[in-house]
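This document starts with one chain, in the form predicted on its own, laid out as structure tokens.
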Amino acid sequence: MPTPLAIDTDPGIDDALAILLALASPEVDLKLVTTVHGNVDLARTTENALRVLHLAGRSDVPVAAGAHDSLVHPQPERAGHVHGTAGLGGVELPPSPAAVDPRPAVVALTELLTASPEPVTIVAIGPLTNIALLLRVHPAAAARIGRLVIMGGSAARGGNVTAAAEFNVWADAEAAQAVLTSTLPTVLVGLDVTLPTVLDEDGIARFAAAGPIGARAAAILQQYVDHARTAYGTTGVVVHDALAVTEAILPGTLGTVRRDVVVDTGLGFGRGQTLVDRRTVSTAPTAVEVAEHVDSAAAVEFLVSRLASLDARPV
């Protein structure tokens, strides 16, 4: 039986690829997409999620809107310079025939977790505001999460939005602190494993040639390719969120070590830094499985082949 899956997201170029990857993977059954502030504002992340699902012919998947800003301090800036002002690299996808689910994201997650006979995996690939609210408002439902896979943070590589902080954690440091010090069964997929995992232009060309879905996905990526060349010195795309979804689809894809993790919630230069205690393996109930090892070539091949398969499905 496929694993029930929910994606909490702020599309976002790499978020769009991550959603498409989940839809292309029979190991999981995407039950719900919840949206959050982050790369662009909530209205745009929600509209983008609807349109990406429609692109793949899956407008049946409900999309519920969540938090429009961080828990305590407003997010200082969005990431339009990376993802485009509308979030999908300047590509205008056709509007979805589906409406936004009327339930708030936290309610939709609670009802999914409560009703599901099987443990639900949640992949959080944006700021962790919705997940922190779920923990505080509906702790019994949160306790039913089978596995929480987070794209965020960094153990040893520093940050990508500041010298210290990765974007998703930095965007709501207080929420990240609440989630990463909870007892949820959590995997943290950070920059240590995402930055070495680069989708090159040959891989993009492979799924672009597969058909209209792949071609649109490749077009969305173009601005990200340009940004990655400048920011990371790569000739391809660092697809952070897709790697987290890969770990959700195929548990054990990444080599993890159980560590204690806290987040700097101060207002200084270290705000949003994930402080990972790498001195020892932790036995604490609040410890996090921190991804420290990746077969980047295998992860990229998995992504490319799955995205190409979307156009091979019967309609």
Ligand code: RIB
Contents of the next structure:
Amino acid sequence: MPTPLAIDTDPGIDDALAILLALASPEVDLKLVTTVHGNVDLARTTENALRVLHLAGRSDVPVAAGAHDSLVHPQPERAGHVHGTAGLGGVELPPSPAAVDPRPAVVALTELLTASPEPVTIVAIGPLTNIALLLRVHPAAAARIGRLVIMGGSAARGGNVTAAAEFNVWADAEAAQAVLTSTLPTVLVGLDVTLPTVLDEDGIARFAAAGPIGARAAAILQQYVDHARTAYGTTGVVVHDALAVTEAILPGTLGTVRRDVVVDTGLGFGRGQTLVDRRTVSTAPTAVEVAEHVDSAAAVEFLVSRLASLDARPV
Ligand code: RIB
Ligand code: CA
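To test you: the structure above is the form predicted on its own. What is the structure of the form predicted together with alpha-D-ribofuranose?
And the full complex, kicking off with our chain again.
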């Protein structure tokens, strides 16, 4: 029986791959996509989510739009320079025939959580604004979450958007603080495990050659490849969000340790930093399963093979 899944996302190049990975994986049943501001603005993240689902022939999956900005302090800047101004690396996907779900994201999540006979896994791969709002507006529904897998933060790898902070946490530090100090069953997939997990150009070529879906996914990635080459001098790309979805598909893929985590919500240089207490294994109900170990080669192979399988399916 596949696990019911919801993805909260700000597509976003790596978000797009993460959504495609979920659709390629029979272990999960993608019931809902909710969108949030982040890499680009909400209108674009929402349109991109619709188009990525349509690319894979799954415009039946509802897309509900959520928060257009952070809870308290507006997100200082978007990430168009990394993801392209429209958010998909300059690639124009065909528009979806589906319309945005009329329900706000928090309502759609609440109805899914309340109606599902099985515990729902939620993967949050953008700023945590929608998840924080769910906690505050519908705590009883939030308590029904089976697993919350978050791409975000960093225990010991510093930041990517600033020296201290990872982008998703930095984009809404107050939301991240509310979620990471809640009692939700949370797995935190941070830079410690995503940065070593590099999808190289051989892997991209494999799914690009598989057919039209893989070819479009590779085209979307190209800006990420070019950015990585310029910014880091590397020939591969870190597909952060896909690793979080992999953990949702195959629980236990990542080695985790229960840690107490707080977020710097100040307005100084440390804003958005996740302070992970690695002195002890936490027994607190608010502890977070922090991913500290990854088999990067196996994770990349899993991603490549699953993305290639999208074109192997009967039309
Ligand atoms: O830090 C990586 C995260 O920021 C990913 O979710 C990526 O999509 C960007 O939003
Ligand atoms: Ca993202």
